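Okay, so here's just one chain, in structure tokens, the form predicted on its own.
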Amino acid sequence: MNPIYIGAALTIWFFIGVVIAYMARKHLGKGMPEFFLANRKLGGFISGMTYSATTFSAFMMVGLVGLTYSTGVGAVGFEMIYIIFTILLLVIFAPRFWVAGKKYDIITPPELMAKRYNSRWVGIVSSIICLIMLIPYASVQMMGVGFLIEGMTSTSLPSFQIFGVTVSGLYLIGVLLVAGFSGISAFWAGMRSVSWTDAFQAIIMLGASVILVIFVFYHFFGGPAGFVTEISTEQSHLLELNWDLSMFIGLTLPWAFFALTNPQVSQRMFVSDSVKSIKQMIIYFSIFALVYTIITTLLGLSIAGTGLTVTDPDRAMPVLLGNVPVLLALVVFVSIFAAATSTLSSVTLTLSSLGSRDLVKKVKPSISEKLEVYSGKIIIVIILLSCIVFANLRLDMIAVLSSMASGGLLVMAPTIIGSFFWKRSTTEGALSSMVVGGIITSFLYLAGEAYYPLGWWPSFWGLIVTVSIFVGVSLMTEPPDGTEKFLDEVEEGVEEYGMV
């Protein structure tokens, strides 16, 4: 595809993006909670869009359609057992999580942790542990796009290096594209803006994934009849479950508790404006979510049944795009931009809150609201330069590097769960469970696959060694002061305001 195409379409969405986020900026206010949460006054359908569009990123139309490509429905099982968790989980949790951010003013979900546990240390391991982890999970948005372009584009530039990796001229405009929108957005407005981008782009997401699907079926294969013929008969082997079972294991159980553990999203069950608010979002994440994770899988498995060449599987969706009309491919491929920088955003957005709230107010504890702001639009900066160095090193398959990045985060789940629902968990369990469990996850993740203690990944024994040392420690010691007051008051809230 001639790039200049690929340069007027994101010229065009890069305008309509500005737009948005200037209007968000004629609204915006002073203080943390109108940079960070809007003011906590997100309607349900804006509430519904920005968790759907933050969810789903770059790993939909490029990783799991790369990985429904090459290992079958396996995939598909994988991303449904996260939409059920996820719906089960945001049932349990945003009530609770609604109620302990108005009640105590609670910006980000470790400072919650940290009012629950009354430790400022919990709240600044597990901001530490969300910055880590999340800074690959980041640079996946980045890193779709520069796949994308690079096999769109028929035009080439020369390549470098970079920390000894070779790159493309046209994957690194990929992911500048990708930084600079995405800091446009988050720097610019906070979270009004971002939460208005993204429900401008989960519909363009939504609505190209459809169209594309359905040219797919008639193009190819002649409509969705021949499309069931051709794999059931040429394609059975991606019908069937060829998944081993510590693979499956240990790519589902990050994003089960993806919902608590990853603060992008569960830092989102602060921002709703009311009880009907958080109801609608959880109901039109679902049926976003059931949807747009169908219409993916199908694609994984239409390439397949194709008979397109295909050398990488993150390379699919790009193969696949340069096989249809080129309008149709514009239109899929700001979609999935649009999917990259509304993730990218929120993670950014969501991190430097982190930073702020929970590290720089916590070492300096007399820092103005104002320079709160400020330091947190500093955090945006250096984590989308660290992003674009991480995404330029061009780790890995994008699904699994993403779950990787939720396998790390997945060591706070027992303290998440035990601040609500566990009244004998105590500060000592929840920082040495972290702690340990980060180290061990990590240290397993980076040794590499012939590592892995009797061949399960490191998700499945850093969720039983954070358990185990997360209950042991706790029934060993006291539980912290204010435990029973926190817990009462936030079942209280949930119980006055109609939400069990």
Given for the second form:
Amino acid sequence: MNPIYIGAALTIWFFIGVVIAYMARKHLGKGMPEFFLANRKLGGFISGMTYSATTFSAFMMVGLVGLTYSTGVGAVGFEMIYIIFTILLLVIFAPRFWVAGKKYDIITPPELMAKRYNSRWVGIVSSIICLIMLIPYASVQMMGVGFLIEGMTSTSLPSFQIFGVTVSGLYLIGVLLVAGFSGISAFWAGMRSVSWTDAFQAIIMLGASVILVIFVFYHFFGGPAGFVTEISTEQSHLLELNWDLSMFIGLTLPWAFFALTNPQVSQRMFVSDSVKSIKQMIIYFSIFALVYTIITTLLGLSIAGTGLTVTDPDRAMPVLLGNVPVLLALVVFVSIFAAATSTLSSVTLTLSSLGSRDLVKKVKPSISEKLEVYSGKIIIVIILLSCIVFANLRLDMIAVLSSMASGGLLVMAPTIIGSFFWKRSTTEGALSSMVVGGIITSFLYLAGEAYYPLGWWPSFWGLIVTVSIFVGVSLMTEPPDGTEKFLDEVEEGVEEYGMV
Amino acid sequence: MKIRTLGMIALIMAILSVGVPYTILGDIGRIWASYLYWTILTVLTIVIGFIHLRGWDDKR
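What would the structure be for the form predicted in complex with its partner chain, rather than the form predicted on its own?
Next comes the full complex, this chain leading.
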């Protein structure tokens, strides 16, 4: 495809995005809750769409499509289990996060844990884990667009070397575009602009994918029935479950707890303006998630059925877009760009809130709110620059990288669940489980598959180690002061708001 | 629905979503096998979630 078309589509997109961010900025008030949580005033539709757009990233239309194309139906189970657990976790935890957030003026998930465990170190350790693990995940968003631009354009730009790393020109342009747009969205008006642009982007993501799957069915297979016949006869191996069980569990476990352990989504449990809005957020997300997952996995299977030549699973979608009408390809491209930027801007904003609230503020408690927001903005720039560097290293497959990041965050699951549902859980249990679990999980990921004990993935071992330490150490130590009060107040609040 | 009930549902869903495809449906190369099964489990969970949400009522 001619890169001028892509440039024109992105320019239009950029213009719309900037207008939305500008309108959001006009509503921006002062202070931390305003910048990082839109003052807890988001309605149900915006809450649902920002939750969906933040959760579903470039991974879906690039990584998941590629994974389904290359490994078949196992990828469907992996993603559907994510939805099943997210819905259950949301109905259980969203009321408690929301009540605690309002009652104690909490802005970040690590701040919530610090409050419950009465220890700033719990907040600091969980913030550091989030910062380390989410840089690769955020970088994956940039990589997705980089691959897409490279794969879709017929022109190539010269590559060059920076510190021994070969950087491709077109790929770098894709990376910089995503970083730039996400930066503007997060920097300008914080959660308000991010959530407004997210809502717009979520609609584009879903709309474009629906049009694409309909076109693919009719153009390549003569209709949905033709697709089912083709896939059941010529590609039936993709409908058989050929994922090794250890790989399935290893990739799915972190995904199942994603709603709790990934701060960019769990922070969204603080932002709704009412009980009705939280309800709507869960309902809109459930429908969005189901439809978007069915479409992306069907697209992955379709590409296998078309017989198009794909050399690398992450290039399955770019290859498909090279074989559909230019206008449709551009709309889908923009939708993937939207998915990447909406996730990246949310991750960046959340990490900056963690950095300013849970690290800077804890080191220098006397800092003013204005300086706190300012330090958050500096952190946004630092995170984006780190991601640009990481993305240009072009490590491994997108899907695996995404799951690895969530695998590292999984070590926080017992501490978060214990915050609300286990009175006996202690500060020592939380700290030791996160630190030891984090070190073991990271070590196993870095050591590589040859070192996985009994062939089971790091997330599996990480969770076993983390739960054992969390329970064992908690039973040997005493719960912190204020535990009963915290739990009683949260449960009273949940009951008072009628969320039972 | 009580939290304990939702926790039990999560456990049952975890067992069903891994157990059935890996023991019964995994070798069947048809769209109505694992693909449809996982989709139905997800729809079922959405319905359970909606039923639970219907009970939320802010009377303040």
